[in-house]
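Take a look at this single chain in structure tokens; it is the form predicted on its own.
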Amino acid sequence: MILILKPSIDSETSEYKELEMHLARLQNIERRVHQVRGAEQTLTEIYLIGNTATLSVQEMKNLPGVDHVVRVSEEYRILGRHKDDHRSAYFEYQGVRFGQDTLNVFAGLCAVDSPESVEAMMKALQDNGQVCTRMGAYKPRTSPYSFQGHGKNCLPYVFELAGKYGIKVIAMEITHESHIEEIQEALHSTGNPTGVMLQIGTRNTQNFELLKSVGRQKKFPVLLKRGFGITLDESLNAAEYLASEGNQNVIFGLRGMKTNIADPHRNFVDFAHVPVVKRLTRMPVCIDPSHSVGSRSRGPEGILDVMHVTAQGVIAGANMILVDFHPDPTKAVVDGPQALLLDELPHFLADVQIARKAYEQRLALLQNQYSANC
């Protein structure tokens, strides 16, 4: 059960420590407090965990401080979809919003491999009216002896560029706890041009105890990827890991799962998923059609299979793409063989735009129906 509190009331308030007081009484139930900053207001809300089913709503919604109240399921306690559930399901950050209504581009380098092709890929984002973009520093590699990312020694020219060139969100995936504070040093000794989504990769995704280190900061929002052979389930469960530490600022990304019946495609693409995830839970849901497709390969119409994997994620909602550029793929150190060139960004965001524009045609076809009906 979930107390949503009035936006006035906070620790400090004599509502609230009555509260408190209303809720000690309660045998056999233990208490979470998550606050939930939005760009107006901060909401507290307190998760009761433990034999709820015998409170009372309307008992629980009469406390001092308490707003509504929300019964929840046994699955995706915090981030899921509960009857009577109205909690937004979107967030902000750095002055972009990502939700399940909107769409943003995180088109980058898989892997940063020098200062010159980074700025050649900021570049072309602000050249295309884009803010956000994909910077690998940390790359889990399957070889031990394959190139791991220069790590924090490339952050600051990284997050210098990002400022020079307006980009205001880069997803970058993490493996270790400690990359969060390197990437909070850098991001203070470069006076914080940029701001940075953390990313957690499908290896990674039932790593418990990064979860949990991840979901304890609550400055970064997180990007985890559906685990690339467990099943919908297990990776929605990950997601609750992070939110149940306190980050609910958490997208979730589909990115193929691996298997050779997906072949010649590098994984099998899930983005059918799109539309169940965001009926399960309040997550904005991000497509990656690079690490799905895995090739450069064309449709006899001379469609790559990147667009072609893209517009079916976007035209199911997708809220959110990850995708691969390159200024030269042929020197890329990670993925460089599904790297799209910089020259065709301009094309890539047009053909997303088509698509987007599709599936808002779909929204209206179905309300004008719906209308119809009543």
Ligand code: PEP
Contents of the next structure:
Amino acid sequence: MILILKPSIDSETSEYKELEMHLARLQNIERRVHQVRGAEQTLTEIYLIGNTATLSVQEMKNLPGVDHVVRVSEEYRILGRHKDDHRSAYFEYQGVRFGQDTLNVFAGLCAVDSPESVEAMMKALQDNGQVCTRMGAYKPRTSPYSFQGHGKNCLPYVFELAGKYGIKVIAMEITHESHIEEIQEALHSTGNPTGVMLQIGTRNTQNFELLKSVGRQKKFPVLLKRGFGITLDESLNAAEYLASEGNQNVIFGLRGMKTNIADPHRNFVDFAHVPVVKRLTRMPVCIDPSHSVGSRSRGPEGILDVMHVTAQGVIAGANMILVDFHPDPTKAVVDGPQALLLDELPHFLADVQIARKAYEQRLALLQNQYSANC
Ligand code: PEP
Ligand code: MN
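I would like to compare: after the form predicted on its own, may I see the structure of the form predicted together with the named molecule?
Zooming out: every chain and molecule, the one shown earlier first.
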């Protein structure tokens, strides 16, 4: 059960203290307090865990300081959608809104290789009105002998160049909790020119200790990739680990499933799950067409498969696109074969807009249908 307190209540108010006294008397019920920071106000939510079936929603609603009560009937207590649950499905970071109603493109380098590549990428993004990017510094690789990313050494120039070209948010995978501190230090030493969205890759979706560490910090939002070989439910529970530790600013990323049924694509594209994740949870949903497709193959009409699957995800309501680009894919140290070229960026963005408009038209059609039937 979730008690959502009135906006004016904080832990110093007498109403809050009275409420605490009432809650402390409940037997076999654990309390977890979450502060949810919105653009205009901070809301306090108290999660009651344990034998809550015997509690009456009306009685809890009458307790001092309580605005409304949500009985959690399903899994994914914090990030899930529940009956009569009107909690928000968006957050803001660095002045950018991330929600189930928005669409943000994160085009960028799979792996940072040189300052020249980073600068060329960021300049192209600015020239095309983009404020978000992806930049891999810590790369989890199948072989221990493959390039593992430049790690913390590249962070200062990545962040400085982001500031120079007006990039507000960089999605960056981390593979160990120590990377959070390295990112924090590099942002601080460069004067916080940009923001970072911590990415948890598909190989770490169920690395529970990493999830707990990332969930305990609230400075950076998180992009959690779906595990490539586990059920959707298991991956959604992984997202719930982040939220249960305190960080609810989580985006859920679909990136394809590992199976040779996907051949000749690198992974089996799972973007049909965009509306499923939006229905089950309040998380914005990201699609990664690059790691799904894994190549620059084209349909016979000439459209890249990467663009086809992007359009499929966007027309189904995806909220974020994570996509690999490189100034010279033949020289990229990681995943060159799937990277798009910088001069393909305007085309890619225009193609995304077509799919987004089609999604909006589909929403309008539904709305018209609905009002005609009322
Ligand atoms: C990536 O986005 O660079 C990446 C490694 O993705 P995934 O974890 O989905 O394989
Ligand atoms: Mn990659």
